[in-house]
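First, one chain by itself: the form predicted in complex with its partner chain, in structure tokens.
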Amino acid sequence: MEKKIKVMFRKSIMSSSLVIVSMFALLAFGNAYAKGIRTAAITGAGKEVSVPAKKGPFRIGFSNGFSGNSWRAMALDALRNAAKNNPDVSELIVVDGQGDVTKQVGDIENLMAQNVDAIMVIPNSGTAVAPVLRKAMRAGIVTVPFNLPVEGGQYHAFIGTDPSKKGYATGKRLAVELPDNAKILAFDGIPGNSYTAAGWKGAQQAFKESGKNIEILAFEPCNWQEDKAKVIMADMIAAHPKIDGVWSDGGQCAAGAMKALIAANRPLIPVTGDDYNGILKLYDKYHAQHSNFSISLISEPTWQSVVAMEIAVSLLKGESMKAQQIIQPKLITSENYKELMRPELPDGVFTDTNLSDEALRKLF
């Protein structure tokens, strides 16, 4: 009874200073963005932005660059159930780019002839999409662009993560992991891709800053699909007797390459990657028998379309806010892992996400 009187108490101590800590966090992170934090923070930077008040329920446009993929598909779903629990919106409108950056333009145009309040955008072309959401701001509609960046600035509020911060992160602590002259493997996205080629620049000023000589073998693009990450591993495995770690921004990339090793029967390595089920799975099962084996992971939370929603009706509704809202997700290492691993779910769940696993089921 005592022991369990202490643990209450323990508890109630622990929670409240969490409260005390999420108080003081609200207060330094100033103008962020604080009503859709879910796991991680969010940071406000760049000038502050507001729009006269609309009054609402609003009809608020997204124009999604694609949908072909599982992230996509999260956060749409997600994005559909918050506004259809939100009261402030009264219709939402979907349009998908599919994957054309002149087809995009076009849906945009559409939207604004639709006049709808506000437009939300995941662009496929950062520079392509700049001009017409220009018009549309002109027009009086409130511009939201998340995830991937928008040239030129001229926009109402951006938010999503840093790419090159991630891949500082990421790179830093892979540095540590790895031993001196160490032979490393670097994977990009969809050759070419800004996201990426950010994330990487990161990741290579980490090695520098680290002091130890690490080589790149190769930094070659596996579109973040496992198969072709298996298929370059596999070569890379045969070419090189040593192979000390993997740098690479999608859990996809990270999950084939390991595949290759067990393939292989050689050791598994350090990596880096996203919250990508398949790799937090892969190094659940394997990592007792592979000492060496490490995971530094950083998500790409798929709940920031819901943030977007919310930005868009709370600078409809005249609150002002930085035009910058930087989501900062934490580390997954093989410390916290688990709390982001869904073993009962398919490889394919990015598990950074507001929906419930019985919502990620029906999904699945």
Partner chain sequence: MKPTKSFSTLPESFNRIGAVWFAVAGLYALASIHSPAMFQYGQVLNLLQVAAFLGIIAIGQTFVLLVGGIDLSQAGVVTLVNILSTSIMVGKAENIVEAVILCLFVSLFVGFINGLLITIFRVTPLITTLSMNSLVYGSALVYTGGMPHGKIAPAFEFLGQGHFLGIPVTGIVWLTLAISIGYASLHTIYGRWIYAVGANPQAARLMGIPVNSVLISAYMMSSLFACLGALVLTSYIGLPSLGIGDQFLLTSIAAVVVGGTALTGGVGSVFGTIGGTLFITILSSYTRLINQPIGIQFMLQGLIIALSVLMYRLVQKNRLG
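Having seen the form predicted in complex with its partner chain, can you show the form predicted on its own?
Next comes a single chain, given without company.
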């Protein structure tokens, strides 16, 4: 019998065709999930968690806060591939919150009503989903948020990078590149999201510690979309004759901002972001022409969706682990960017991925 994989939207259920790609072996979970996909270090922290073992295979739900960019598309494709090839997963049900906090809460309640064994979630708001995840836990459903943090720790296990540490690290590197009395623009992802909020707090701390007088011209939401960031940056260029740097937690925003500068015939400037192929390719093309152009990027692996599913399955089988599974991401600078840049692939690819080139070409 063929495994069910469903993608649910507001008023419809759409079947999804899958691309089968070669996968990897995951090492056993324990107090520290030391090595995993692409040899990334994943460190366990926090309390030890476990639930009574259930008999599989299991029905897994995934509440995706929105699906509006290529990172989400890649994470979802990797998850579907992994679910298709995992004998412990009988069904994967994917619901899309479409950027609406209220809808996402309703989506999670709908998954609960379908009696799934586990719910994975990327929250639109780490605060808004906390009560419904607590409700799911009380109903005996394993809850595994990933990528974006959830407030209060009301879940079984979280997998992702630490946005506050990433923000601090990129903010510190950006501050080194900036002159005193610098003026910078900062980009948000989805308005109010917990990931950018934590990252921006870390960056501001780094700015303060630098001792430089750094003025924030604006903190603008770009929904992690390149085109939107380009429009915002063009408006800022028109309003401000001096912009010395850009802080962002997303490479799409970084690329859009730099393209706006190019269109305005302005020099390129220091920028932060992640492993978005577009910003890596742009830096490769233009950095020799712009002496002040620098990148401080930290990857956000798309394969964490797969690890989240493996965590859910391991918990359902009665294994114990630490509640926080923190990925140690890759730092990308002018010294090593060519190791991650994929010049033969589209800009929208995030390069810290387990998807094959063939799968990426089909996806894009």
